[in-house]
Every structure is written in structure tokens, then in C-alpha cells.
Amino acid sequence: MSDRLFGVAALFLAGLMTWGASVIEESFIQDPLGPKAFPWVIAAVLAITGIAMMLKPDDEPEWPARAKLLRIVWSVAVMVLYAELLPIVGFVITTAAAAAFLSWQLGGTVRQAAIGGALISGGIYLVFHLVLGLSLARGPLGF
């Protein structure tokens, strides 16, 4: 049963990703796919794996502990705020602070994670923005 409401969840949320895509005004310069490929392409994705779930769930599916839960709990509210706080502080600063936290949660120590956070958003930073020119929310630091 927890399969099926979690697939119309999913198909809940698929529904919602392509309407707030189809509200997303174009300008008349931009790549030929447009903003709106990507959210449809995973709101797609989303939909088909919803109706799967489903029409064929586990047969007693196990849900994770109380802990576990807790920590997805904690990642989706960090991936909210990364979003929010995205225009605003900017891409290198958020990005590098939801990295160290998710890579916290995976089972690294506090000094590992903000290393691992710091290369993830430098890295990401170096390909996406001086490599293939894409442009990146600046923070009042100017990156």
C-alpha cells in the first residue's frame, strides 16, 4: 500500500514540476531546447516511475528507521533552502555548504565533509562556469 501512495505522490509531484515548467517565461535569446526541457524531461521521468510503482509495489516494502528517516527529512530541507538561498548568497557559497551537509550525512566527519564541499562547488564551479561558459547566481562576493 505505501508503494502505491508514494507512486500518486510521485505522480502528484510530476504534475506540479510540469506546470510550474510551463509557466517559466522564455526569452526570445536562448539555446534551442529552452528552459523548460529539464524539468519536463525529469518531470517525465518522475510520472512513469510514480505509475510503476504503483501498478507493481513491493509486496512488503521496508521502510527505513526512525534515524534514516530523520536524515531525509533533514537532506530534503537542506535541497529547499540550497534553492532559496541560491539567488542570494550565490552558486559557489550554497553549493559548497549543501555539499559538506549531504556529504555529512553520508557518513563523513565534519572536516571531511567541508572539504568535500568545497572541491564539489569548486569543481562543479570550474566546468560549469569557466569551461563551458555557463552563466552561475553570483553572492555578494561576486562569484
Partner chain sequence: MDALSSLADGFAIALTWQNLALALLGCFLGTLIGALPGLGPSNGVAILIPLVFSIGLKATPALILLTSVYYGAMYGGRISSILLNIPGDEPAMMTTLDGYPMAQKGQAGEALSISGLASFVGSFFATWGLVFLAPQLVKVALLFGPAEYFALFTLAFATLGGLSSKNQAKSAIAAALGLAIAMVGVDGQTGVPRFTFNNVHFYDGIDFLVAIVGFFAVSEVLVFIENHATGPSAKPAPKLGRIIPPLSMIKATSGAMGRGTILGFIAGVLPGAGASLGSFIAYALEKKVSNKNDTFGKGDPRGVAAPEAGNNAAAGGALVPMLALGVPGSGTTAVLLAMLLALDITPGPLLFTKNPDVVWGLIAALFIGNFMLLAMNIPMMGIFVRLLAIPAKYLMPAVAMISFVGIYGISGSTFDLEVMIAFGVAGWVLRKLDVPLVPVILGILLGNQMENNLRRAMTISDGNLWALVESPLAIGLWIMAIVGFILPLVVGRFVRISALKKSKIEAGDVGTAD
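Could you drop in the structure for the form predicted in complex with the partner chain? We only have the form predicted on its own so far.
Next comes a single chain, given without company.
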């Protein structure tokens, strides 16, 4: 079933690409093939392979159960939040918090996760900012 759905998604993407390519504005500079042809070829490959996957799917993969899936969803949400907050709050604090959260998701106790997060954040700051001079996001506190 998963493969079939993926095949449908590929077909949909192929349709989207075909349409997307057809609305590309032509430029006054032109070559025999133009900017639309290659995307159309790719869309055709996507469509053919999408149909092949619908007709001949593999065994169903093992999708994570609800609890595991939630863990992944949360982790991704934290990563996005991290990306958003990084320039506002600064590197050290956001990194410590995000690393601690991931560490907790990977089975650490709250205490272990907090210590791990602080060490990871501090370690990266020390090596990459202070030693190697990489500019990391500065927050209102200056780090």
C-alpha cells in the first residue's frame, strides 16, 4: 500500500512538473531544445516509474507505531523551532535546548539530557567559534 501511495505521489508530481514546465516563460535567447524539454523528460520518467510502483509494489515497510511516530514528529518540530529561534535567541542557548530535547528523545533521562545538551552546545561553541573562528548566531546576550 505504501508503495502504491508513493506511486500516486510520483504521478502527481509528474503532472505538476508537466504543468510547471509548460508555464515557463520563453526567453528571447533560444536553443533548439529550450528550457521546457528536459523537465518534461523527467516528468515522463517520474510518471512511468510511478505507474510501475503502483502495479508492482514491494512488501509493506514497517512504519513506526503511533508513539514512535509522535517522537519523530516532535523532534522535527523542535528542529524547525530551533532554526526559527537561532537568530533570535542565539546559538548557545537554542543549541543546548535542542540537543537536550533530542538526547531525551533518544532515551536519556532528563538529567542526562540536560547535561548532554549543555556539553554539546558548549563544546561546539568552543571548537567552532573560539578555536576555528566560525561565526555562529549571536543572540541578545552576545553568544
